[in-house]
Structure formats: C-alpha cells, structure tokens
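To begin, one chain is listed below as structure tokens, in the form predicted on its own.
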Amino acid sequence: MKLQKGDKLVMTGDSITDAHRIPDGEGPGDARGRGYVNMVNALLTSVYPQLDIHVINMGTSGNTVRELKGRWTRDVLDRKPDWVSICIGINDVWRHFDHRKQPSLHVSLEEYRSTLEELVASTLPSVKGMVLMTPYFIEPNRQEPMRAKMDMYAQAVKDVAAKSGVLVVDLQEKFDRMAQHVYNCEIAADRVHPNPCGHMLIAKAFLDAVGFQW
C-alpha cells in the first residue's frame, strides 16, 4: 500500500467529505464525520493497525474550489500532511442550476481547472502523494443538463491528474456502475449526498487507488 507507517492523510472537499465532522476533523466517534472519511479511517485502523495512519477530515459543506483555495493553507498545508485527497466540484456545477440568476456564485470550467492545477502544484513538493476524486451526479441520463455539465468538470479533474502525475479516482464511473442495479435515489435522495452505501463506495474507491489490500 502507498500509505506508510505514521503517514498523515488530509482529506478535503465539500459536504460529501464534511459529512457532519467536528471542526478539527479528527478524534473519537464521529469526529471525522459520518461519511467516507470515517470509513477510510476505520478500515485503515482495523486492517493496518501497525501503520498508525493519521486521517483528518477537512471537508467543508457548501464549498466550491474557490472557497477551498481560500482555506488551503490553513486547513491543508499547515497540517503538514504526507498525503492529500481532494473531492470537490459538485457545488461548482450545482450553483449554475440552483443559483442560476447569481452568476457571481458560478465557477466556470476554466476557473475550476486552473484552481485545481494551482492547488496541486503548490502542494506536491511537500507531500508524498495526492489523490483527486471526480465530482459526480447520480443520474443515468447523460444528456440531463446537470449530469452533462458534471461530466465536463469530472474530465477536468482527470486532465489535471494526468498532467500532474497524481492518482485519480473516477467516482462518476463507480456510481454509474452501482446505479445499473440500484435506483439512483436509493443511493442519494438528491442524487448528490450519498447514504452509507454510497459513502462506502467512495471509501473503497479511494482505498483501491492507494493499494489497500482487502
């Protein structure tokens, strides 16, 4: 596995990552939230207890990549992580639809891509590795407007990962496969915020990417 003994892993993003974490994003119980970050921590601790990997949840509900950039130094770099994962982009797309008449809240595809590139470039020199996870919309109709736009932002994540040489997790592909067998609103009532099964899918996809041995 790519994570090594004593490594510190900071996982950041929006509400999918946040999942009702406490402010410090670490500690007993549900301090890391009730979602995939808590599951990642539980699996790493139970399967690799000898590695003593330190997982911190720095997701913040409602964030776009613009807000993530504003808190990057405080929430990520200042914590001196060995590994960083980013799962951001759902709000960057959503604001084009739920706040259609407030263009100041819209994050363009170009801003999204360039900001991700900037965050990765500023972080890579000081960490062992990074994992970028694509945004997703649990909607099988790829012509549906929000799904079509989400696919464009997901492709930007893949492009940034390829250019930077970091790991990438295609969460849209994972959810598409799951939705072939499970009705999408059974995974997430709003097609965005997943239930525990959806969070476990994200946790497994992340751990697969870092070479977790099941």
The other form holds:
There are 8 protein chains.
Amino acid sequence: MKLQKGDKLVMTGDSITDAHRIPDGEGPGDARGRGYVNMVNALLTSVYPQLDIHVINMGTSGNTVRELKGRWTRDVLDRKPDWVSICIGINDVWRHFDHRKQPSLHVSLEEYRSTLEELVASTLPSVKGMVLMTPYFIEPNRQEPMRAKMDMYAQAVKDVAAKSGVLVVDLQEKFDRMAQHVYNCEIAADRVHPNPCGHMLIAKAFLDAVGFQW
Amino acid sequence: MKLQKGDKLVMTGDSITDAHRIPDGEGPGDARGRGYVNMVNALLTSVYPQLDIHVINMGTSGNTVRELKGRWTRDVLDRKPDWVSICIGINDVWRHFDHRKQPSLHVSLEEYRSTLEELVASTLPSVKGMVLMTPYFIEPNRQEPMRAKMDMYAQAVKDVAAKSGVLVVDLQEKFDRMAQHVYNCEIAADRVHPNPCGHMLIAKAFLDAVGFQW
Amino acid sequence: MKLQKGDKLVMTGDSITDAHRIPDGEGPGDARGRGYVNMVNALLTSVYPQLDIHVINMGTSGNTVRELKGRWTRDVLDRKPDWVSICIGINDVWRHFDHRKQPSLHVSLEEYRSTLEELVASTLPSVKGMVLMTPYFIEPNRQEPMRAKMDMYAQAVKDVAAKSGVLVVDLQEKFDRMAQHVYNCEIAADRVHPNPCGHMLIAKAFLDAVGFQW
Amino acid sequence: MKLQKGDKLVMTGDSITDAHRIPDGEGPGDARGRGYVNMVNALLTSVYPQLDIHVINMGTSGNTVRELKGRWTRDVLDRKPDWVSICIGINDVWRHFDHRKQPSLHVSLEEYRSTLEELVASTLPSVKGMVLMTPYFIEPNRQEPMRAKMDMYAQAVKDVAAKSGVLVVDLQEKFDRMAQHVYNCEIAADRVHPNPCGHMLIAKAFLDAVGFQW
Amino acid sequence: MKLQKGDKLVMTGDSITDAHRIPDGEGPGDARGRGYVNMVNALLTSVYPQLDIHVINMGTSGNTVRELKGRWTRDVLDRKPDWVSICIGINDVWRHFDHRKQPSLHVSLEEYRSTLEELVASTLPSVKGMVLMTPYFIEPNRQEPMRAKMDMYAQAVKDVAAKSGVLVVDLQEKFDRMAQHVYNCEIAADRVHPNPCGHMLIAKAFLDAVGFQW
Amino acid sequence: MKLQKGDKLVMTGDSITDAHRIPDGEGPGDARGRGYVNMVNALLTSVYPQLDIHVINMGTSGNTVRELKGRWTRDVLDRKPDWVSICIGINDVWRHFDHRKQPSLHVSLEEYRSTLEELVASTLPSVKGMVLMTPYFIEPNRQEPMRAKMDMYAQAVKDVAAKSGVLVVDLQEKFDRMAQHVYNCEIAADRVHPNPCGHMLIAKAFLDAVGFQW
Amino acid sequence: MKLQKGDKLVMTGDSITDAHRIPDGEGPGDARGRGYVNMVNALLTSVYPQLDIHVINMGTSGNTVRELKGRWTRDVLDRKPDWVSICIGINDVWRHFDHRKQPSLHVSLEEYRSTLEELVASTLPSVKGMVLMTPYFIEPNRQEPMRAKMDMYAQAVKDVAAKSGVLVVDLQEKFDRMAQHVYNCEIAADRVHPNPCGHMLIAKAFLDAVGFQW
Amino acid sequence: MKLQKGDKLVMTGDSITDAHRIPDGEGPGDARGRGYVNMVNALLTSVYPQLDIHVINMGTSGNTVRELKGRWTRDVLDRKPDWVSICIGINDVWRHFDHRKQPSLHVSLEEYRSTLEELVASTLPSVKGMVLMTPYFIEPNRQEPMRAKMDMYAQAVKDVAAKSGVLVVDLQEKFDRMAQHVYNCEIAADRVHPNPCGHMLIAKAFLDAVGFQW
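Since we've got the form predicted on its own here, give me the form predicted together with another copy of the chain too.
Below: every chain and molecule of the assembly, starting with the one above.
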C-alpha cells in the first residue's frame, strides 16, 4: 500500500470527480460528493481505518484542463497534499462536439498535453506521488468521432505520466472491459457521467493503482 | 463466490438498508438509495460484470421486525429471490429508549426472535441462501444501556442463523473494530445511521460473507 | 395537400410526441407541448390558416405500444379524428436495454408488430388517413446493439404500413441524413429525445408525407 | 439562399425575440428561447444541415430602440455577425398607451427612426446583410389608436430599410393576412405576444426574405 | 337605499366576480376576493355601517350560465339571500372565439337567454330583489366580432330583466363611457379582466342601481 | 373638486399607505398596493376619467416620521407632485409599546411635530396643496394607553395643519364613528392595519377633503 | 405534588393549547408544540425527572367546546389519562365578534356551560383529577365587549369546576395581574395568542394548581 | 434576586444559546430563539413582571471561544449590559472529534482558558455581574473520550470563575443528575443539543444562580 498513515490525498478533476461535493471538499456526510472520491474515501476508511488517510475532493463540474490550471495553486498546492490525483480531459474533448460553433471553448490536444505536463511538473517536487487518470467515453466503437478524439487525449495522459514517472490509470480500458458485459448506456445514459457502478469502477481502478488490498 | 450468474438478491431491513431508495428498489441512478445496498450492487457490477447479479433494495425506514413481517410476502417472497438478506432490529431496541412511554411500540426480545425465525423458516425452502446481519449500536461501552440491549438482540440473530443454518454477519463486531481507530460519533452522529464509510463497512461485511473477491 | 378544411388530426405516441403537452392536448399556449406536434400545428396554422386543421396531441411519455393500446379507445377513437398519426416503439426497444433485468417490461418484436397492426385495423375504417412514423435511434453505427434492434422494429412499422396501405414516415432515415452533418449527440444527448432541430425534422417529415407545401 | 455556410446570424429585438432565451442566446435545448428565433434555427438546421448556420438570440424583453442602442456594441457588434436581424418598436409605441402618464418612457417616432437608422448605419459596413422586421399590433382595425400609431412606426422601418438598402419584412401585413382566417385574440391574447402559430409566421416571413427553400 | 338593515346579498358570476375569493365567499381579509364584490362590501360597510349588510361572493372563474345553473341551488338558494346579483355571459361568448374548434364548450344565445330566465324565475319568489349586470367587452369598435356578439348577449340580459321586472346594470355602456377617456387596454389588458379602476366602475354601477348615496 | 386635470398626487406614509405597493408606486395592476391609495386611484379614475389624475403611492411599511424625512427628497420632492398627502405617526407611537425596551426606536411627540412641520414647510412652496391625515388606533376607549398617546400625536397633526393652512383629515374620528356599528377588531385584528372596509373609510375621508363628488 | 409517578396527563383545548403540536401530541422535539404544554412538560421533566410524567397535547386550533366534544372519546378518553386539563372557550366567544354575521358558528353561554359540564361528568369517574382553565381576553378594560362576554364564559368554567369539585385555574386573573406591568399588546398582539411569556404564565398557573414546587 | 429593575442581561454562547434567534436577539415572538434564553426571558417576565428585565440573546451557532472573542465588543460590550452570561466550549472540544483531520479548527484547552479569562476580565469592570456556564456532554460515562475532554474544559470554566469571582453554573452536573432518570439520548439525540426539557434544565440552573424564586 503506497499511501501512508496520515497522508493527505487531493483528488481533482471535472464533474466526474466533483459529483456534488461541498465547497470544502471534505467533512461529514456527502461532503465529498456521491461519486468515486466518496467511494475511495469510504473504502480507505473502512478497510484501513488505522491509516487515517485524509481525502479531499477538489473536482469542479465543467472544468477543462484550462480552468483546472487557473485554480491549481488555491485548490491543490495550498492544501499541501501528500498525494494528488487528476482526472481531466472529457470536457476538453466534448466542447468540440456540443459547442461546435464556439471555438473559444475548445481545448486543443496540444494545449491539453502541455498544460497537464505543467501541472504535474509544478506539483511533483512537493508531493509523495501523483496519479493521472485518463479521460474516457463509454462507447465501444473506437471509430465513433468523440471516442476517437478521446483516445488521443487519453494517450496524451499516458505520455505525460510516462515522461514524468507518475502513476497512470487507464479508465477507458476499464470501461471498455465492463461494457463487454453491461450495455454502455446503462453505465452512463450520456456515456460520460457514470452510475454508481461506473463510479465504483473508477474508485477500484484508482485504489488498485496505489496498492490497496480489500 | 456463492452468488451465481443471474441470481436475484433482495436486501431488506430498516432505514440503514432503505437509505432513500425509490419504491421499486431497483433501476437507474439512485434507485437503490445511497447506502450499503447501492455499494453492494456497485461492487458486484463493477467487479463481477459477467455475473449479472440482480440486486433489489426492499429496506423501509422505521421498520421493526413486526412491520417487516407484515410486508414480507409482497416485498420479498413475491419477487422470487435467489438470495435474501435481512438487517433488522435496531428500531426494535431503540423504541424502548426514544419512545419510552409508548410500550405498544416496543418489540420484545421474544417477539423479535420468534418473528425472525418465522421469516427465515418461511423463506428458506424457496431460496438458494439467506444472510442475517445483526443490529448494532456504534458505542464501544458495552454497559451503555442501549448497547447492552442491542447485544441481546444481536445474539438472537446469531442464534436464529445457527439454528437454521443460514449465513450471519456480525455488524456489531465490525463497527467495534472500526471504532478502535475512528471516533464513533464520526461514523454516525446518532451512533446508528452511518456515514458512507460505515455503509461501506456493511457492504464489505456482507460481500465477504458471500465469498466476494476484490 | 391531403388534409382538408376542418379535419381533426390526432397525433399519438410516447415522450417524443408528448413533449409536456397538457392533458387536453389542445388549447392555447403550450397545450400541445414543445415538440413536433406543436410545430406541425404552428406550420399548418400559419401556412394554411384557411384550412382550420384541428390538431390534438395524445402522446404519453414512457408509452410502449402496449400502453398505447390500453388507451386507444379513450384517447383516439372517442375523439373521432379524421387523421391519426402514430410514433411508437422507442420504449418497446429501450426497455430491453435500460431495464435489462425486468423482462416483464420488454415488448417483443412480435407483440409490437401485431399490436400495431391491430390498432391500425381497428381505426382505418373510421378515418380519412393514417400516418405511421418509425421509431429511431440517432446513432449512425447500425451494428450498435440498440440501433440494430431499433431497425427491426422500424422495419415492422414499414411492413404494417405497406400491408394496410397507410402512409409511412421513415424517421430513422431522416435522422441518419441529418447526422451526416450534425454530430448525433448534439441532436439528442441521449440519442432519443431530440432538440428543437430534431423535432422540426420530424414535423417536416410528417408534413411532407401529407403533401404540405411551404 | 442568401445565408452561406458557417454564417453567424444575430437576431435582436424585444420580448417577441427574447422568448425566454438564456443569457448566452445560443447552446443546447431552449437556449434560443421558445419563439421565432428557436424556430428559425430549427428550420435552418433541419433543412440545411450542411450550411451550419450559427444563430444567436440577442432579444431582450421590454426593450425599445433606446435600450437596444445602449447594448448594441456588446450584444451585436462584438459578436462579429455575418447577418443581423432587428425586430423592435412595439414597446416604443406601447409605452404611450400603457404608461400614458410617464412620458419619460415614451420613444417618439423621430427618436425611433433616427436611432434605427444609426444602428443600421453603424452595422452595415461589417456584415453581409441585415433584415429589419416591422413592429405590429394584431388588430385588423386600422383606426384603433395603438394600431394607427404602430403603422407609423412600421412605415419608419420600411423607410429606413429602403434608404439603406437592407431587407425588410412586413410582419404587420403577415399578421393582417393570418387574421382574416384566425381570430386575432387567438393568435395573441394581448394582440402582441403571439402563440406558437404566430411565432412560426414570423419565422417563415424572415426565412422567405433570405431565400430559404423548404 | 333599497338594501335594508341586515340584508344578505349574494353576488354571483364568473372570474370578474370571483376575483380570487375564498371558498366561503365571506369572512375577514380578502375573503371576497379583490374585485368589485370586495369594493361593494367595503363601500357598504364604510358608508352605511349601521345597515350591517351581509355580502357573500359566489362568483366562480370560468363559469358560463350553464355552470352557474348547475350550482345555483347550493351556492345561491341554500344561502337564503335577500338580494342576488348576477354578472354572467362573458365566457358564454368568449368560448366561441378562444375555443373555436370545441363547439361543445359554446353556449348559444338561446341557451344563455333561457337559462338566465330560468334562474331569475326560480329565485324571484324568495328574495327582495335581483340585479342583472350585462356582460361586456371593453372594445369601443362595435363591429369587432367579439364585441358584436357580446352586444347580443347583453341585449338578452336587458330583455330578461325587463320581462321579469328586476334591476339591470348596463356595464357595457359604463365601460364605453370610461373608454372615451382611458385607453381600453389600460383598463383591461385582455379587454375583459379589469384593473382596480374598472372593478370600481362595476361596484359603483351596482351601488347606484340599488340607491347607494356616497 | 380641488384636483385638476393632469394633477400628480403623491401619497406617503407607513404600512397603511404602502399596502404592498411595487417600488415604482404606480403602473398597471396592484402597483399601488391593495389599500386606500389603490382605492383613491380607482375612484378618481372611474368617477372622473376625464381628469386624468396621476396617483403615486410612496408609503413605506414600518416608517416613522424620522424615516419619512430621510427619503422625502427622493420619494416626494423629486417627483414634482401637485398634491401631497401624508399619513404618518402610528409607528412613532407604537414603538413606545411594542419595543418598550429599545428607546432609540421611539419618536417623541416633539420630534414628531417638528419633523412634520419641517416636511410641510419644505414642500408647500412647490405644490398646489397638501393633505395631512391623523394617525389613529381603532380602540374606542380613550383611556387605553396607546389610544391616549395616539390622540396626542393626532392633535399635533391638526396643529401643524392649522398653522400651515393645509387640509387635514381626522382619521381617528372616522374610525371612532365606524366602530359604533362595527366591532373594532373586525375592522383591524391588531386595531391598526384595517380590512378593506377600513381602507375604504380612509379613501373616502381623503376624497371628501378634496371635494370629490360620487 | 398531586401528579404521581408515571401519571398520564392529557391537556386539551384550542389553538392556545395546540401551538403547532404534531398529530400524536407527544414524542421528541417540538411534538407538544411551542406553547404552554411544551413548557409544562419541560418543567415537569427537568424538575421532577424521577416522576416520569407522561404529557400529551390534544389541543386543536379553532376549536370551540362543540368541536371538543365531538373528538372527546377519540382524543381524550381512549388515551386512558390519569389527569385531564381543559382550556376552552375563547373561540366560543370570539366567533360572536369576528364572524358576527354567521350565527351558526356562535356557541351560546348555555351550550358552552352544559357541554363543558357533560365532558367533565363523563370523564371524572375514570381519572385521578381534572383541571379546568378559564378562557381569557388580555384586555384590562372589563367593559370592552369581548372582555365582558369572556368574563361570563370564564365564570361558567368556575361554576362547573365548583359544582364537580375539580381544580380550576383563573387564567384571566393571571393575565390581568401581568398586564399591570406589561402592556397587553406586548403579551399578545391580538390579545389572545400569547408570546412565550404569556405561555409561561399559563404553564406556571397550571403547575401551581397541581402542587408543583420549583 | 440578584437582577434588579430594568437590568439588561446579554446571554452569549454557541448553538445551544442561539437556538434560532433573530439577528437582533430581542423583540416579539421567537426573537430570542426557542432555547433556554427564551425560557429565561419567559420565566423572568411572567414571574417578575414588575422587574422589567431586558434579555438579549447573543448566541451564535458553531462558535468556539475564538469566534466569541472576535465579536465580543460588537455583540456584548457595545450593548452596555448589566449582566452577561457565557455558555461556550462545546464546539472547542467537539472540533477535535468531528473535524479530527483539520487541526486549524481545534481550540486547545490553553487557548480556551486564557480567552475566557480575557473576556471576563475585559467585561467585569463595566457590569453588575457575570455568569459562566460550563460546557457539557450528556454522556454519563466519564471515560468516554469526548466526555473526558469536556470535563477538562468545564473545569477550566470553574477555575476562571473562581479566580475572577463571578457566578458559575455547572451544567454538566445538572445533566448528569437528570440522566439518572431520563435516557441521555432522549434529552439530546446527539448528546449536545437538548430537547425542551434539557433547555428548561439550563434555564432553571441559570435562574437559580441569580436568586430567582418561582
């Protein structure tokens, strides 16, 4: 298990991470939202109560990597985390499709990659570890236009992770495997925002990456 | 893993089980509520997607074993489950304390035990398996009056399980262990309704009992 | 133009037709909902004001052909229409996917076809004309499971129309053509419930079928 | 068809144009409101999907030409449109009648004409085309005081259009023709804010002016 | 002054009379609604406090004379009034225009006249007096279709009053006079439901008919 | 009749005057609130439509003469009225009783009188006339403490009016007379805020003072 | 102290007693409302915790003795109380004043007295004791009409109590004494529904009558 | 009785004191909240009406002694009280348990004691008297961690009171005695926020300390 007693883990991203968290991103009840961060915290606390891991949810709905960069200091660095996870990129791709006519909202693959790289570089020196999770589109057909584009952004995440030596979680691959048994629209009606089963899949993928044992 | 492909699992109980489920107790989104049943379903679907387990939440807030008996045919038997779990008894005990002056609302240990026995006996012939979960009070001090009484009801559950040969999950023991590391009022402000970490504890305890592998 | 002065047109179906109509399905303001029926009425009244066509919306959200049959006499025949349109079948298919584990909600292709046939046969003698509109799934990939199944139900509609000699509108084909230029999720986030552009597409397809001239 | 591939069309005006649009005036769902702008967009997208016309609704309820001028740069010029439509003047006239005792709210014919002229002159150099739509009062009796005054303002629109060589749509004449078949209060209870049929009439009149073919 | 000490006056009609009364139609605060009945009561009580007139509002929004007849016994006769006023007919006419295509909702002039006659005949023997108020349409142009039809119904009221010898109030004539000085849409945006000034006009017309002195 | 064609009348005061007016204090519908100002306007418009009197409600709930002074320029003088009415003083007295222990909220008789005098003096030069209405407490027993104190403030109003030569309306005397026939708590449950009959009494008293003829 | 260990005390009456109780009239939180019953329970429980008195609130807003009689069996006798308190009569008197013109709502002194007598007679045999509390009107002037009438009803309560030998609490006298120091409208704006200080006065008067020691 | 005629008493603290008071902390109705301050005021006013004690509630939910200090001048000193009571400390302790991982929110025993001392020292010179009430945890088991820590903070209060010579109320001891007869979770579900019986216990303890006689 890579996380150690008392470690502070900040998990950032977009609406998948946010999941209706409260502004503090920690505290009693639904403070960490109802998504995978809540589940990660619940699994860590119930299985490793003695480790006292401190999980904070800093996901924000609608974010691309551009907005994430804008709030990085305040939301991540200032909290002095031991571990940081990032799950960003779905909106970077999606805006090309659902706001097709508003190019100022589109984040190019280049901007995506370089910004992500910058966030990792600026953070690594002060933390014990980072986890990058790829964006995904729960659509098995890799020729589908948004899936095809998403795969390029997911590849960029893997490249950045490899280059900087941080952990990487291939969420797209996890969802592809699940979708062999469960119809993709059952996991997420819009193929993006998963039901609790999909969130648990993300939580498990993250935990497996940091060496969690059930 | 005791649950088999396509098995239908009905989970019943009180508000801990209910957790704001919709009346159907199954379906998309928050249909199974936000408690341990939701987590059990999410873990089964994400880890064993090929098994296609069919989880239905039939918990009802405020229930004692008396009300549970009243709706047993409609809510449990009529759904023709393969597996049934029961988590009942907290209200049976609590009513002695929070409605102290209204004895008609109190369920005696004797009524509790015999009714539970009756439910199990009437169900066993038509199912593959049953799981009884003990009631609990997240209070480490065993002399505390409600904890002391709860222990008696929990023992009755174990007795019924032993006698009828069904699986039993000792939730009190799980919470006692967790409370060695986490302050009990952090797990549940009223020491009864757990936060997500407590619900995950229940989910894991249930899943371990049926042979789930992470 | 096939519709004649004073003709009463009853349009039935599921949520695509319903589109938040009021119970009467006619009257001032948003009485006919905000979907294609509203647009059909608006186009008929503004382009052919002298014809005084009487449009009534009898769509009901969530309907399969099974529920449609149950309310056919009250909602359609009793209103003594001159023309009747039917747009049903999406839910008949969808329930196989989003309520996969509840087979009692699935309408088989056979039940779908025969019920539709029955509705047409029971209505034709008393009306001037009928229009059947195919169900659709706004997904260009014909191998996609729900699209593949939808195509079978759409074919059944064409078969019934051909056999009984009523007008047929191939909505799937219209959406396929639109999706060559507009990303399918822009037309309908869930690929089923269209935005106003998709509703206008349906309205135009219907009007073209009855000989409307702009 | 005068609109070309990728053209951006900004439609401005008062509550008839606004029709409950969102602040952005574009985007998914009801972003463009529920009036004629929504219908123009739906007809352009469904009939000419290959043209990819970019429609933005910048109508604001309650506006006279005075307020329209105040927000012209921000709401129109800054968006760099290829085409601009203006439908203003009803409130300029109406305030003389419904706020009779508050003359500071009245826009004189002279101010109306000169302001409109100014808006056109400042915009023409940077756009491909403009469309002016006359104000109207859906009252067939031309001696009725508000109708009589409205006719004067409508004439000013035609004069400005003729002088500057932009397209003009005579909405009053369209409504007069429709009202020969449909009782005027059925089109608009207050003879100003039309039902969907009246909005479709406006949409069609605009589209006919720019060469739309059904 | 025709009303005597302690007289009970029941005022009936449609939405003009109703004006959001409470079901009892009497009591403290806004019990009698915010229309002319409230004002009649306020003027009677403040100017003739010693008379102790008992005013009850039995108007019901949307009523034609047909619905009024249906509730006549319960709402009027059973209350054993000394005086009864009726202001009905606007909806009888309006339904021909705003629900043009639903003839079952139209009340013909003949049905209107004979029903009104019947209500008067059945009531006169048990009361001290009755007051019939004509329906109206606040539109000065007598050729306007709804005004023209309204005039026929108003004439029927005068005929019934003359024949049965009860008091009659010509509200149309009062509004025509007011509209010489105040723009008609200022009195009532839809030319039917008056602002407080129009309600006061009705109240005064009624009170003048029964001999009220300021 | 003292009010002349086109005169602007601003009526000020506390909650009795305010009566839920809109901020503008004029306009369609309930703009002038539901109290005596509304009734004054309705009576002036319906009985003297040719005079076109412009009534504005500038009452503000909770005001004493101290707050009234604070907003006098903005709310009264800046509107350039021809006539001004003032009905203030109830709260000046009441605060001595319902906020007995908070003397900073009490307005002394001396402050009341001198402030009122100041407001009249600063206004008279620029208007055609002013009307002062006395505060009141609808309690017949003149020894009752709040009534006794109110009488002193009412006397101050009469003194100021006499000294400055403006019109005065003795509302206390009007309510005393009404209360000989109507139980005082029926007119106003708290003996301050009147029902519609009490508001009409105020409206009539004001109108009589300015020479209104029914 | 007259109340003994475990005694059940049912307190009935009108809105003064009700004070927004929940239907059960007992239980946690605000179950007994926010009035004197709540305070009686709080004082008994905090000062005599060892007595375990069981207090139930069966007051119902708007009740006269007539409605109280109608629900006596269900609300009082069926609960098998040891002690019963009654505080009724304010509405019996008030309806003569606030619903002056609706005599069917008035409860005469005779009906009041005889009904009260009947309730006491039917209850006394099965209880340990009863407490009658007089109605009151917090108005020091005994000539005031409602106060004068209230005094007659209060006297009837004392007569019934004397005749049947039950305890009586003269609330009118308590409020008269308090009003020598506190302005009556401060205790109750409508002189009927007291603020918390007035409720405490009632609670204390009741408790003094049953021998409570602070 | 230590409180004298006209004395102003400011009661401060956390949510126990606050109890949903209005911002002013005084005035009619529920101005002082629904907790012990409301009861203290009600008992003082009903039992000692002639003393006219002026009670103000300045409790604020969530406060520790740190926030209390921050608002001491504005909320306490500026009101120039004769008497001040303080009931603070529960949150100072609780934050160590319910926000275990956020040490910046924890108030140490040392900070607690010294701040309290400072508040008392800065206030004593200008008041007639002060009352310090100990924090409490309604848990009879003194080994329970939060109870154990609370006892240390309660001791600090007693130390400060002894040193400065002000009155002290040992609320913990009062609740311990009550809990011998009433189950602790019945008094307060979370063992902190009491039901009305617990609030009355606090009110009585305070009043006894200042010499109140029932």
